[in-house]
Structures are given as structure tokens and as C-alpha cells.
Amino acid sequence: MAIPVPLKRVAEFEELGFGMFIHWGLYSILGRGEWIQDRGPIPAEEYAELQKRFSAPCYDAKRIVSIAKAAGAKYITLTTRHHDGFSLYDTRGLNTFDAPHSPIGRDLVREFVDACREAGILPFFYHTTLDWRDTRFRDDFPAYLQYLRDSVEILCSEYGRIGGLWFDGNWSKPDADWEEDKLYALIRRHQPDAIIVNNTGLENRGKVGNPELDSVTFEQGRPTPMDREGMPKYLAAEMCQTVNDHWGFGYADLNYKSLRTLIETLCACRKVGANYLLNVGPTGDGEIPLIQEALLRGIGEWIDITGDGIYRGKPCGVLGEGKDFALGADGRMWFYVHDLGVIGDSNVTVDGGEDGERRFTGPMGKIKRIRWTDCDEELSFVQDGDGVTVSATAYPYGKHLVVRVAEAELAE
């Protein structure tokens, strides 16, 4: 069976490759994660008092976007409203539980969108579909769904072109009629080119949902290859992941992933053609914690050194051994090589590095040359009918990139 051709918006989304997720709201003031109202539990009226403390004196949308840009992120998905029902945007009379009616007194989504546009980053909007505060969610679900659509219409009509909308919460009522067709038709009316995502949650990673959706989600789990043969529509894939153990800021959550893990996860996503959406949780004051910023900038340094194959390259049927893999596009291939050592005395380096052959098999054109993208060193190789064996040189002393990238130029 044939694989469907991706719609233009879906193809462009796949080329973005890497994005920043931002979970920020009233829960950030408490610094105990985004689910603290429910997990506390904290009574709704008591929790709502946090609105009076939401002044966020350090919130600077331009600085946050600049960090994303330095990380190599091509898009940012911001929690415009999370499950507590508090909105970072002006709800224009739907309620007063929003940022303009807090001490900060501003439409923070407007500032976010303006900063993204200035920096050439594509803004995406996360929006909850469940609501712990609004009693209609429990008592009058059709009325609540109309409120949800009215809220989303503001986001679709007041901020210019956006990259997409990222919904989360339908898993809270798995047997309910969420009237998704009405919601998605509204979006298409205002934002015909927007990517629409509806997170299926931890238990349903990669599950295909409503026909209008453009991507499946892999929450907190590495994506598996998509089998698109016979699909009525080509769907993208996206993995979203926390940098520690919580989406929202947790002052006592020190379980941060290493830079090595984050780089390898980005590579694992691109290996199967999926995007990687990495989350940060700003503090209640509105700042991204320094350790999170440092990890993001580290990813950006890796991308700067290893090249743009991580965006341009696509799965091409060429396989490596172990974690190694290849991507291809436009007459080029990129070989992603893991676990190389560093050349040096065993008393100086952790692991003495030696040159090693790496084998890649599958359909490929005739290779003219292969070079490391980080230093332009040409690599020797032997190509045969089944693939290519590359002599992958170890890192020189003073360098270790976690994953090293070799670019191959193909004969025309």
C-alpha cells in the first residue's frame, strides 16, 4: 500500500525538527509542579488566590525566545491555559481568571508572539481541554465545550498567523463526546495552515486520533517508526519531554537529564523522522532556571558544531548498527555516529579512543566523499552493493560531541 504525501503544513512541521515547550502559570509560584492543585490537593478557591500574587517581575518574552533560538529550537509551544483554568492571554470577557486581571496586568501571549516573530521563531499554543476550576466541565459539558471553543477562537483570531495548537486533556473523559469536529473546523476557518495536535497521553503514545489532526504524540517516551502505509493522511510525530521530572517549575526537582541524554534523545527522534519538543518550566517570577538554560544552550552548541542535517535530513532507509543511523536529503546523507572515544593516554582520557569502522546498509547513491561536519576531516570509506563502511576516526583530545556527524556527498 502507498504512503500518502504529506500536506505542505505537515512537511514544513517535520522540517522544524526541534522545539521548546514552556509550562508556566500560577502553579509556578508554588514551585511544586503543574499538577499541584490536583495532587495537593488544594481547594479551587484557595488556589485561585495565587492570581493575586502573579506579578512575574522577571518575565521577559524576548529573553526566553532568545534562549530557544540559542538552543536551535525552530518553534516554541507555550501553555496559554493549563488544567487550572488560568489563562496567560486576555480572555476578553469570558472570565477574569487571566493574566490581564492579575498584578502583571498584561496579555503575556501577545508578548510571546511578538518576541517569536521578531526572532524568526514559530509560535505554537498549548491549550488545555479539561478545566479543574470551571464547574461546567463537570455539570454542563456541552456548555463547557462552547466556552472552550470561544477561548480557542480568541487565540486563532487575535494573534496573527500561528504555527499550531497543541491540545491536552481529552484523556480525562475518554468516553465523552468532545465535539472535536467543531473545534477543529473553527481552527481551520481562522488558521488553515496551523498544525493541530491533541496529546493522547502516556498510555497511548503514537495513537492516531481525529482525521483533522496533523501529528501523533509520544509523551515522555522515545518515538517508534511510523507505519504510514495505507493511512488516509500522512501524520507527523512529535515527542514531548521534561528536562527533569516535572513540566511546571519544581524548586526541589533536581533530577535533571544530562546533556548527553538530551542530545541522544534529539537524535533518536530525528532517526525516525519525529520532532523533539523539550520542556522548560520558568519560575513564578518568570525566569527560566539557569540549569535549564545551560542545558538548552548546550544542545544549541551541538547543533552549531554538527550542522543542519538534524533539520534537513529525513529517514531514508539506510540503517546503522546499534544507535547509529543515517538521514538523507537533497543529494546528501548524514551518518550519526555514537560512542566514539577520545584519543589520548589512559591516564588522561576516560576511554582511550581508536578509529573504528561503522557500517551503514540500505539503498543509497554513489558516495563521492565523506567528512566530519565538526572539522571537515575527510574519512575513508568502502562502498559496496549493500551499503558503506566508514572509517570513523576517534575524537582528538579536547573534544567529545556525544554524537558525531559525518556528511556524505553523493554523485549526481
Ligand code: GLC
The other form holds:
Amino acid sequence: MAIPVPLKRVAEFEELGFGMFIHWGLYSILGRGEWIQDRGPIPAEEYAELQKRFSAPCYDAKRIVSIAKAAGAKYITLTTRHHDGFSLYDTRGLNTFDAPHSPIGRDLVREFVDACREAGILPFFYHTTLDWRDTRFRDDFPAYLQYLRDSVEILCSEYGRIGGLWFDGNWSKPDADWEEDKLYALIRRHQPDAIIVNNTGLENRGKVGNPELDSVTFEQGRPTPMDREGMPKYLAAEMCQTVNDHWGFGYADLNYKSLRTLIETLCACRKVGANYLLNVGPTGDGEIPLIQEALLRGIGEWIDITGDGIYRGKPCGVLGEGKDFALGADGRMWFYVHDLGVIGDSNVTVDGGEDGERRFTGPMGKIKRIRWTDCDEELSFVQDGDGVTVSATAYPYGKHLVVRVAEAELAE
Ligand code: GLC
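Can I get the form predicted together with this ligand as well, since the one above is the form predicted alone?
The complete assembly is shown below, putting the previous chain first.
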């Protein structure tokens, strides 16, 4: 059975490769994650008092976007409304539980979209589908769904072209009729090129849903290769992940992933053609915590050094051993080599990975030359009928890229 050809918007989404997720809202003021109203629990009316404190003096959309850009992210997915029901955008009369009716008094989504556009970053909107505050969610679900559609219609019609809509919350009523067709049809009316995602959550990673959806989600888990044979439509895949253990700001969550883990996870996603959506949680003041910014910038340094294969390269049926893998596109191939050591003795290197031969098997054109992307060193290789064996040199003292990338030029 055939693998369907991706729609243009889906193919373009896959090439974005890496995005920044932002969880920001009233909960950020408390600094105990975005679920604190539910987990506290905090009664809805008491929680709603936070709105009076939402002045976000440090929110600077341009600065946030510039951090994403430095990280090498091509898109940003912002929580325009989360489960607490508070909207960062102007709900234009649907209710007053939004940023314009808070001390900050501005439409923060507008600022976000403008800053993205100026920087050439594609804005995506996260929007919850559940609501802890609006009583219609419990008592009059059809009326609530109309409110949800009216909310989404604002986002689709007032902010120009957007990259996509990222829904989350249908798992809260697994047996309900969410009238998804109506919601997606309205998006298509306004934003025919938008990617539509509906997060299937921790229990259902990679699960295929409504036919209008463009991508499956892998929340907090590395994506597995997609089996697209016989699918009615080609679906992209995206993994989203927290940088520590919370999506929304957690002032006492110090359990950060290492830069090594983040780089390896980005690679693991791209290995199977999936996007990596890495989250930051700005403080209530609206600032991305320094440590989160630093980790993101670290990923950007890795991308700057190792080149554009991470966006352009696609899985091409060539496999490496262990974590190693290859991507290909446009007469080029990229070999992602893990766990290399640093050249030196025990004075300069603590623990060494292995240099030496790395084997990649699968169909590939004739290779003309292979060189490390981080320097011009050419690598010797032996190509045979099944693949290629590359002599991967270890890092020179002073360098360690976690994953080193060799680029191959193929003969015409
Ligand atoms: C989960 C959480 C939600 C978060 C989302 C991000 O669904 O419940 O708070 O926004 O994951 O993927």
C-alpha cells in the first residue's frame, strides 16, 4: 500500500523542524505550574482574583521571539487560552476574563503575532478545549462548544495568517461529542493553510484522530517512526516537551534537562521526521527564566555549528547503529554521530566516547565526499552495496558537540 503524498502545508510544517512552546498565563504569577488551580485546589473565584495582579511588566514579545530565533526555532506555539479559561487575546466581548481587562490592558496575542512576523517566525496558537471556569463546560456543553468556536474564530480572523492551531483538552471528556468537524471547518474557512493539531495526551501518543488534523502529537515522549502506509492522508508528527517538569512556570522546579539531553532529543525527533516543540514557562512578570533562555540558546549554538540538515534533511531509509542516523535531501546526506570522545589523554578528557568507524546502511547515491559540518575536515569512508562506513574522528581538544554532524555530497 502506498504512502500518501503530504499536503503542501504539512510538508512545510515538517520542514520547520523545531519550535518553541510557551505556557504563560495567570498561573505563572503563582509559579507552581499551569495546573495549580486544579491541583491546589484553588476555588475558581479566588483564582480569578489573579487577574487583578496580571500586569506583566516584563512581557516583551520581541525579546521572547528573539530568544526563539537564537534557539533556531522556526515557529512558536503560545497558550492563547489555557484550562483556567483566561485568554491572552482580546475576546471581544465574549467575556472579560482576558488580558485587555487586566492591569496590563493590552492584547498580548497581537503583540506576539506582530513580533513573530517581524522576525520571520511562524506564530501558532495553543488553545484549550476544556474550561475550569466557564460553567457551560459542565452544564451546557453545546453552548460551551459554540463559545469555544466563537473564541477560535477570533483567533483565526483577527491576526492575519497564522501557522496553526494547537488544541488540547479533548481528553478531559473522552466520550463527549466535541463537534470537531464544525471547529475545524471554521478554521479552514479563515485559515486554509493552517496546521491543525489536537493533542492526544500522555496516554495516546501518536494516535490518529479526526481526518482534518495535520499532525499527531507525542507529549513528553520521543516519537516512534510513523507507519503511513495506507493512511488516507499524510500526517506529520510533533513531540512537545517541558524543559524541566512543568509547562507553566514553576519557581521551585530545578529539575532541568541537560543541554545534552535537549540536543539528543531534537535529533531523535528529526531522525523519524518529527518536529520538536520545546517549552518555556515565562514568569508572572512575563520573562523567560534565564536558565531556560540559556538552554534554548545552547540548542541554537548547536544548530549554527552543525548546519541546516536538521531542518532540511528527511528520513531516507538509511540507518545508523545505536543512536546514530542519517537524513537526506537535495543531493546531500547528513550523518548524525553520537558519543564521540575528545582526543587527548586522561588529563583532558573525563570519559570518552568512541571514535572510529560508524556504519550506515540503506539505499543511497554515490558519495563524493564527507566532511564534518563544524570544520572542513574530510572524513575517509568506504562505500559498498549496502551502505557506507565512515571513519569518524573524535573531537579535537576544546570541542564537544554532543552529536557531531557529517555532511555528504552525492554525485549528480
Ligand atoms: C497537557 C497538560 C497541559 C499542557 C499540555 C501541553 O495536556 O494538561 O497543561 O498544556 O499537556 O502539551
